[in-house]
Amino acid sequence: MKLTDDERAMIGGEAGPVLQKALTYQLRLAEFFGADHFVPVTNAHFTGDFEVMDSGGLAYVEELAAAGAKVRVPTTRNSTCVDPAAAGQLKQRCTLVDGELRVGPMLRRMGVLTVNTCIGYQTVYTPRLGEHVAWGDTGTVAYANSVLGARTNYEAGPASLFAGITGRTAAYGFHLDEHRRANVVCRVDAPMTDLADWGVLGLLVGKRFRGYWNVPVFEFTRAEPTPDALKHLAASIASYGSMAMFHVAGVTPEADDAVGGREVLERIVLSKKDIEDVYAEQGKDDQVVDLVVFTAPQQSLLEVQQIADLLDGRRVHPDVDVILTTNSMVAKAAAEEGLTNVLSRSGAMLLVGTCWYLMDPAEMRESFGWKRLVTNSAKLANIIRAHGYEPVLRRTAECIDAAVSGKVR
């Protein structure tokens, strides 16, 4: 490894025992991936969920915050477990509350801004072309990297968290050039008329070009992407296909030097009928439904004011619970505009600070009995089955149909 000056104190220990562990964990993971240098980030952005770290978790970032780790860089969280003004209506056990009553302030105290949100790119911080970041979350990360020409690979917990701590990553994958260019090139011709058309884009090419080093190009008939659109594509290829960047042609930053100077593995055409498909795939009609969610990844004020508009006048099924998931800053703006209060007289949930399948799932599935559920979400269709439940992927407006109805339809 080329270790700066600086580098060199931390890996020493001059700098104190909390870079010399942060840095030193980086540097293996550096040898690991065949980097030969650090590069400076400028934000990162951490997972760090007690449903996911639970007590050796705790521990550990305990000891860090005890040794008095502070962030050298602007760092946020992810989404969390538990949104504690509903953790009674949803029974959620005790353990997750209070884990998470006891994670929020000890990173609060190392400097973390403590956000909450798989869409800070969207509300928090939009880094700018080329800039390098370090975050977690798989959609966060194929964002950024995709629609922001951004730079960052994949990073776990404490991957994240220590590159907050240093302000540097290893330079391997997506921070490099080489990793950034297309080898699948992919025209669609659809419609794509729905935000579930673009997360069933990215279930297709997903499943069909697995692996993290493959980057498809889009190419757009008839069609144009919107930033959510965009958001939905993201989260879902990074759960089927663990890919981490995409380009489409004429939209995002870095698509018109896409395909060049690697060989391309296949050109595909994908159509309406591909798309409409994979729908009649994902569950049968005339199902009776128990739960409806809008999560994975968090709703944008525009698309909880859609679900809100779709909603107004109308009366969620006796049988049926209706879950959306968001962040602070667009669950307060929600409120201010008055879609929270046309959410509630429906019969909705909104959630705050979490995405749903975070929360314990399988959990609440025996608490409720709940087991059909119909999202809008691909990647959520693609993480459920494990905790138990029979996903029903369908289209925005038919989601609330089935919400009201108690039936898909």
Second form
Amino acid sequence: MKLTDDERAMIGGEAGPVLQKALTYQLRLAEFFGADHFVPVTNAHFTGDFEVMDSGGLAYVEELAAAGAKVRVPTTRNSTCVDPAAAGQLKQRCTLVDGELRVGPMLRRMGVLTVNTCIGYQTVYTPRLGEHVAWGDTGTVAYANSVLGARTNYEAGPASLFAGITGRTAAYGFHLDEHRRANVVCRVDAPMTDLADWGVLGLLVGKRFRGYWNVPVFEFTRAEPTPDALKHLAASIASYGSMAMFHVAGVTPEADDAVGGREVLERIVLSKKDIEDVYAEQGKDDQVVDLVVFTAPQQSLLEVQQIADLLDGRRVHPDVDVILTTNSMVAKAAAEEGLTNVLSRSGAMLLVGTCWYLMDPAEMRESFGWKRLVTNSAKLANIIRAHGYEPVLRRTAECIDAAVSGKVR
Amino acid sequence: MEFTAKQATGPVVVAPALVTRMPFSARYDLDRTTGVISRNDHELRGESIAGRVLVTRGVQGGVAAGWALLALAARKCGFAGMVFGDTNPVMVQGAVAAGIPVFAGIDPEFFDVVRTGDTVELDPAARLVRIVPAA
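Form predicted alone done, so how does the form predicted in complex with its partner chain look?
Expanding to the full complex; the earlier chain stays at the top.
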């Protein structure tokens, strides 16, 4: 491992105990993955809320904060487990709310921007092609590598915070050219008519080629993705496949010669039937619905507008709850545009700064008797089984129809 | 029987194995307050992970393990160690924070031989996993 003078000072403790702890941790990762140097990062994105950190994680970060830890590059925070304005209505337990009230201010004291979003790349900071960053949240990582051409590995737990504190991360994985080459070629001969279709694509390819080091290149014959479509693809392929990067021919910045001499595992063609088969597998029709959720990732302003338009003048079924999540920037714009009022009038709830699956959905299931959940997020459908739900994955308009009629049709 | 791994870090541990064919995710698979596998369709649903070495070929999802392994350890219901065929950085980042050994790139033959309940010795410095013969 080649260390600079600054890095030697950090490891040796001359730069203080926080930097020593942070870089020692990063050095362990570097050794595991065979990195031979650290690379400076311009930005870090920290994932940590009380639901996942629990008291053990909170104590870990409190110790850092008490020792005077400060980030040295701009560091943002991912979605959290609580929207304080809705915690009572959602019957969230006090320990979760109180824990979050300790985590957020502590991070701010360390210089972290508690924007509480998993779509910061749409609303806060958009790294350029080739820029090295250290981002948590798998979907943001897949989006950064794939769509923006920035360079990051999954940086989980304290890893991204330590990267923010030291201003660097180990040079392995997706910081290096060789890991960014495609080894799966996937032609998609389907019209891709809804954001949910892009999540389904992530499901199909993620399950089939699961593995962090696998990188597919997609060739679409009948579709062109929007940024929101790529967001759903990134979130889903990371969720089902633990993948951190993909290319889209003619769209993403490193797609030219994406394979670049790397051995190709397989070339596949996916059809409209493949997409439709997933919907058939992911929940049956003619079932009663308890809950409809638009989350994972948080909704962009355009997604909020689409859902508000679909709900405008309609009323959510009295036995169904509808939840959307977004960040504070989108929520402010949605309120200014009158979209929040449309959602409220219809009976839908817009949560801010959270992603619903982080909010202890198992507890909510018990509190509200929720069981069958309809969503247009393939990622959420994957996650939520662990919390005792029966997910039904459907296109956006079908989700709204289920919300209004009370049944999947 | 001894098996070599390409990557490893952490302390030496001897503990019983918990073997699954399903790719692991801390968020998708576990009740993280009890350390019990809770995923509806998981083949080990109801099993406790406490003090056991997870053995699985792969992982899926999410960044949750980055904190969850530490949180489980603090609750005294976490893994004793983890052995993967293939992994992502999240598991390594979480294992280092939790102070437990983690292996990746284990000899594939290991998965054909090891069974839940076998005692395994993890020696990260030597990148060796040994199945300890029953007494």
